[in-house]
Amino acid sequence: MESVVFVFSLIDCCALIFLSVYFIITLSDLECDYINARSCCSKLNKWVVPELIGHTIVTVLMLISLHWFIFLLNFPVATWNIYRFIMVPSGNLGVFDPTEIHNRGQLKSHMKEAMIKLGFHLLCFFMYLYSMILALIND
């Protein structure tokens, strides 16, 4: 059972790594003016909820399977994703808003956040891989 948890977590983490890279590429395209703010934000807002769901599922799965260290590592990032999604101002189109993305350095902060998430998901990927191999050996 434990190996199934880590296989699912590994697959989910691969999807989250892909999303982080997609966010970085799309934001860098906006920064270089290859795409406009409206199309960039609509592309990114499409993937905010799947990222939120994917990360929350893994966090809850680690809580249920009693892997406390991994749960405590994932909990702040999952909480940040939920907070960011809930605290979208009422006039904005989503987490990424085309009218505000160039204001107050939001583009840089979104890029920094995507880079930090990529590093976090890469760290989690290797932790899940190690834990999966350990669980398969112990079974």
The other form holds:
Amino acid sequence: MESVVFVFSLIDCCALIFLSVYFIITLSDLECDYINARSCCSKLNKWVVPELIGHTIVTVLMLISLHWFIFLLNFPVATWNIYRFIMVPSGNLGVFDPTEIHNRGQLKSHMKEAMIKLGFHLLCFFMYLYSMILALIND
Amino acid sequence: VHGPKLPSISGAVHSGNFFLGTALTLGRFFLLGPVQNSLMHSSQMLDGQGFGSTVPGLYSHQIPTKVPVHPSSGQYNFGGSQNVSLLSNQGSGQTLNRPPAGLISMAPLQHTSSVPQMLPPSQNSAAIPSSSSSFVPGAYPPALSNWQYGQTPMSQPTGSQTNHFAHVAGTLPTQPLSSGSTNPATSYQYTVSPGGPPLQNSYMKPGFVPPPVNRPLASAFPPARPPLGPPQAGGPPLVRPSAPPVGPPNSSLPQPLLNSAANQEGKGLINSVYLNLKMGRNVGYSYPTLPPGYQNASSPGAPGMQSSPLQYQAGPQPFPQPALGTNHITGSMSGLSLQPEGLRSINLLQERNILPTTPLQAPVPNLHEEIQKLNCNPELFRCTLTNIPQTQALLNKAKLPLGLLLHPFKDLSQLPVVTSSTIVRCRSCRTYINPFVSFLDQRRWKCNLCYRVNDVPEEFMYNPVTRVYGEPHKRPEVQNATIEFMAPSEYMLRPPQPPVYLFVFDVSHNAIETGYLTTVSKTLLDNLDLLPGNTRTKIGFITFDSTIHFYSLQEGLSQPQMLIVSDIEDVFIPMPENLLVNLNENKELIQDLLRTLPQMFTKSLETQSALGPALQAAFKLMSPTGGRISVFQTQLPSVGVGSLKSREEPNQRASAKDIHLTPSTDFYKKLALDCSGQQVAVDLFLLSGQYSDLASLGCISRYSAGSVYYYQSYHHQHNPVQVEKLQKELKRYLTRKIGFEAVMRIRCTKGLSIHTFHGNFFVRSTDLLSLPNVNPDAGYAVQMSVEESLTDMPVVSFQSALLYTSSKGERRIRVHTMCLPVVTTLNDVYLGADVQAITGLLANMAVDRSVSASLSDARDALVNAVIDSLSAYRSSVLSIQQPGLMAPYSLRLFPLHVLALLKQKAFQTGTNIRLDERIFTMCQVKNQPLIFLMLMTHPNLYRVDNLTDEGALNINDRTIPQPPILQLSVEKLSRDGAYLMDAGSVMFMWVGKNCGQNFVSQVLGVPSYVSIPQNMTHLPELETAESTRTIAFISWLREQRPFFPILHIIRDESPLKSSFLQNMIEDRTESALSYYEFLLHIQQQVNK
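Output block for the form predicted together with its partner chain, input the form predicted on its own:
Every chain and every other molecule in the complex is listed next, the one we just looked at coming first.
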């Protein structure tokens, strides 16, 4: 059973890693002026909810399967994702707002955030991999 | 450097440090020099200007002298400093001795001859000059500083000229270079060097001659503000030679010297200047001031004369270089007893009357005069810090915001327009060629933003103005900081669009009640022929209530045909080809429609408003062409997409926390972005008595680069003042210039970066603003940061380029370029602070803050901006901790302006302001050019019952009195006077109870004070001198702005008196501090 949990987490984590990379690429395209703010933001906003769901599922799964350490590791990041999504002002077009993204260094902070998440997901990836192998061996 | 922090006593020592620093840099440059020199040299030769004849003697002498100078400078310094303080004959004597070192052969002659002959005053002058020449920068730093901050901008064109070859000029008419200095001294010198105005003479003179020129300045300098220019002019040449000696030890002097020396020679100079050095010229000489214009001049003069190295240099030398050498008047001055005005710090608690009586002028960047002369007009382009800090750390320390305020599309009376097949731009950063680039030689120029070396295209070699080949540095592009290009087809993505105007009117019951449609139709009818455009101009109309009405203006119809679309869920456009029609071909039909429109809906009972669907329809109609949509709305949109709910709760107005400044829906923002993508701008006219959620509606204009107009409680009968305002503003709106499908890019020198933009537009990519429409009344602001340290850059430049389609269908590019010096000390940063620009930028930032956080946060941030900057000044710059609240002279008005912001409608607390009005004021803060923003924030108050012709301006035979500006405090009002308050978009004339009968009858045209009508808004034109003066003054104020401020004449009982008194910023109100209390609060925080 445990191995199934980790296999699923591993797949989910892979998806999240790809998503982070996609965020980074798109944002750096914007930075280099390859795409305009409007299309960049509409591309990214589409993936904010899938990312949020993907990550929340893993977190909840870890809670259910009683892996406390991994859950506590994931919890702050998941909370941040939800908080960010909820706190979008009503007038904005989403987490990434084309009219704001060039102001007050938002582009940079989005970039930084995507980088940190990439690092975090990579860490999780190896953790899940290790746990999965351990679980398979135990089985 | 930490210099400024040290007490004044140690000034000498630390200035010494500075000096060392500069000396080193000089040395370095020196080393570099040769190579570049050679380059230059060759180039010069190529020029073949025929300056072959050089004065060998001078060279040899000078060269050696100069080099040694640096080491020895220490000794001389003291002498120099003494001179400075004395500024007297003695001083001159000393100085006289000194100079010889620099100018070996020539100096003695001049001194002996000139000094004795001069009259006592002249002696002074002579002395000063000599001293000044030696360390001009140092000696006059005070003067310089004064100049910078001087209220009177320097108007000394001649000074600069003197720099070059003033003497020569004087003597030789042929040489344009001459400054035309008429001083006796100059002439005298001429005599000395009879014969030809050999360069030598001129050369030498720079030291000398300029002095006379400077003299007045110098002597006057503490009180008066001598322009920087002059001292430089006189001094610089000399400076270099003698300066080195002066340099180090001297506390006050050295630094300036250093700076000047460093700047002039070292930093900037990469090329030509150094050449000179090698050649053995005085450093002073190398002083690269030749403006482009002058370069030529020098060469022609030469033929007969010995063309000296000077000219030689001059010819080849690219004019821009002078710019590099900025004069730094630095903080080292603190030790001096003579503190220039600009360096002075002021105890705000003691000086009550700090408000200048004339309008505050923008500080003049401390650049060499020739460069400054070419710099962009501060009304178009302004920077909060005219001395750019070298590093972000320094900027952070100063606690002042760094940013630009732009007014790029301002109506200009003179604008050079260039039509050329190739527009010369930098190949890597795409910067347009501008006056601050440097020409390495005739065929190559170096970009002043990215420092790439570019080729000068063949066409650019020919100057169409003078019709001369081979002088690219004299082309208009290189002579004007503001210029417009006619863009060739590469600058078009599609053929230039025709001007298209679409008017969208709210015709619900509420709208008809206000009666606005009559006013608007009539104004539109009157101005139909004045709409900017050409034969392609198109126009269309839409009206809406709960349904949307289109008007077919098809040719052949006997009268306009109304088409009603009631499906507002999915709006479609019936017969799109006949809704937007050519204005000229269908004028009668259009006039017919405008005449009948006001009557068409008088019986309407429909109260709903479907603004959202109407906007969607308008967008669909416009999207194939782009253009301008003008929307008139009188209530909260209530049906269809984009409908809004009332969010204002009047009883909660008091708490600054819970007010809704953010939009409640993203519909209008999304639509605005769609519009922006199709080159459509939406201008919103809101005429509403009730809450209409401008925070949400405003987005439609904000992101599509439109403008917002708000007429609170508009009613055609109850509110005649608003009616007149609408008429005047609408007329301006309809007839002003307009640019379509525009984009604006703001570039700055490598190392600086823009991180936030303020204004109405959409930021499409990092530095590209998308402006579907651009109008001459819109201002923009940007905030910047220093990403990489600006080491080795004496100056930085900023360039804004606005590409637009004119109403005549031409694609044009308007380019503004500004150049500013870079400084390394905190004191210099404060010295160059532009308090108006800082206030303007802070206001923009505060609007953002109130939207993203809360109003109280924004207010705190404003107060903290003052506290932080003044405490940084106190702890880092002031050497002696004095009691009181010390502020640098440049920031003396900072607390006052911030207090004015806090009391402004946008940021004030209290219950007496409606949410829409507050938001409208915020829109204005974001969208208005700085001058109007400042007037709105801190109005000007004049006493007008005793106007005299004293000091009056004379314009076109009209005499315009210039009364002094008074502080905004009731204590300045007296019952027996009449006062005019000019608040930008509105003026109040308050007439005191005991106002002289004379004024009441001769100006107001009423028999007595009691008979002044309640709602008087016009002054009668009477045949009296008083009336003429008053009317001349008021109309002069009005002429200076594009909109028409309404004049309210009020007396004690008038309901408008409260608005008048609300603008009394220095007084206490129920919810806000008085100016003095505010200062005490700040002092408390600063001294913590």
